[in-house]
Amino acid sequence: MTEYTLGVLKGDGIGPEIVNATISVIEAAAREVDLNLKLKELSIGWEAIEKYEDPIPQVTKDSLEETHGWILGPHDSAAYPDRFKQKRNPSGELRHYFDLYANIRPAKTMPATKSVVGEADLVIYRENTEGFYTDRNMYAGIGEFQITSDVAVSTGVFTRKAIERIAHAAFQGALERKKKVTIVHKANVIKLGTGLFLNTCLEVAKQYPDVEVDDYHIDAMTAHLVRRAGDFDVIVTENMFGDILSDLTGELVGSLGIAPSINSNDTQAMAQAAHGSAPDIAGKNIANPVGILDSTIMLFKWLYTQHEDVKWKDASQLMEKALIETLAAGISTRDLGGQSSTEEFAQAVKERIVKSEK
């Protein structure tokens, strides 16, 4: 039997919280399914400052290297030390460091999630390594230059083989879709960046004939999203239109705070909710696990498809019917309107994962 290991990095504030409510969701489906999973726990945030002075440290990397994908809870760089300001924060290293180009980013109605567009279903594949975002598309330095106190200079990058990459990724999940993909852009204006993503998108699509494509300028596509999200299906962007759609949309459905996504390479994927840390809610017991389980979700499916075990099925199915079932029976943490704390939301998700195999 394969074992397989995924790294566990808990994070600030809710974190650890809502990473250990998924960790004993997760191992319920393991045992049913009979999947051979370690779960591999490394520092990072606070935690990995106060043992290794970084909050991402070489020996947590080095141990991912190892795993074959991990969950990252939220982390609260805006509060770490000044000398760690000037850094990339944990989840942008990760995502720069890994390669890990395609961040995926689902909107879809739920049970229980009070939705302002009604009933909607699509995902955002967002490019993850450069666009204007400046901290993770240089091979060296960071890309902003204060010319003067008055001045400032960010520069965005967009290449052909990045774009060639997050097209595809789109364009194949499309295929398992409603086969369409839209194209969102500011070729309008920004000519040769934009311009450039949205041409070789183009011609990407000529290598799927059965997807219908279309395309639209990012401020229109607010206006569509908030209008008819419902009519879209997977939608294709550079980084940081890409990081605002899918924010706008967790919105639309439901709320941000039960967003999931994936950050992949052609090896290895992370799981990370939207949300942040909420440091203000942090060690109550109230904290919403939704979101990072269903970023769980996401990354056993991913894992099914990359290594054909039908075990990484199998385990995502149930956790999904279990989560989608709980939600169903109003069960929810305050957020959504409910009663449950962090854990007994996880262990009602549990128990439905168990019954379901009875």
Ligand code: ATP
Contents of the next structure:
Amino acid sequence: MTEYTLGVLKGDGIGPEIVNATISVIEAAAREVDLNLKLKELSIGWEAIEKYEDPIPQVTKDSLEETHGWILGPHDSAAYPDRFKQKRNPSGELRHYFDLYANIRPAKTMPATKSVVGEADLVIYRENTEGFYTDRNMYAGIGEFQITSDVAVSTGVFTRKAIERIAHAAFQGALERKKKVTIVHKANVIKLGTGLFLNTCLEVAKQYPDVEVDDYHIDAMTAHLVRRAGDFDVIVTENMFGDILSDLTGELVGSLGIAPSINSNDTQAMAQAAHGSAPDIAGKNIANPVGILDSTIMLFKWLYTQHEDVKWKDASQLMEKALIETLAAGISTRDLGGQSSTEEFAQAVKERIVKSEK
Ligand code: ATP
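The form predicted alone done, now the form predicted together with this ligand:
What follows is the whole complex; the chain from before opens it.
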């Protein structure tokens, strides 16, 4: 039986609580489907600063190379000492270091969450390595210059190679869904950069004749999402537009606090909830683990596509079904209006995994 290894980076603030809750659910699902899974805990954030004087040490990156994928808890980089502020934060560094070019962020209505746009089930493919996020798009330096105290220049970078690969990821994702891709850009104003994004996506689209394609300017797209989010399937866009749009879609379908995501390249993937480390509620056993758990379910589905080992698929389905049943039974943490602690919520999901039919 193949042994798989998942890296576990617990992070700061509520990170250890929600990641521990997720681990207990993963272990229950792995046992049920007989998945031989080893979890390898690695240092990040405050713990790594204390141990290695680096919030994302090389030893952690080297160990991640040896894993099949990993779970990243949130980090509180805004609170790190000033000497770390010039560097990319741990999540940005991991995306950059491993070239995790696709940030895949679904937004789907779930029981116990209050969608303001009715039923919706869409997924954003956000280009994760360049575009308007200046600290991602340079070999050296951070892509911003201050010419005088009153003049700053921030660079956007768009390359055909990066656009092609995110476009392929989006079209391939659409083939598994409703076969519709919406390209989001601002090619009427940022004609060269986002024009290249649009045109390259349209060229890639020709290789997917079964997928319907349309495109919108980023500003118009925000209105379309508020008005008719249910009409969209896959959205592909550049880094910053994708970051902003996915916060919008996460909140529209219920709560940004439970929005999941994975960051992936062709051989590696990292599960990461959209929310931050919530230091205001850390250590109280009240944080909602749904975002990180749902991200881990996405990671398991991705691992199935990589390894074609049906145990990943079975485990992901068990966890997803148990999560939805738990929420549908009215069990949730306080942020969703419930009474459960983080541990009680995880326990309720685990119980439903054990009771499920294989
Ligand atoms: P970052 O900049 O690291 O993304 P942030 O400052 O934008 O973080 P969060 O840390 O996500 O914000 O917290 C925003 C608010 O949402 C806080 O009040 C926090 O308690 C709440 N929150 C965030 N995540 C959760 C969660 N998993 N469960 C419950 N509440 C949460």
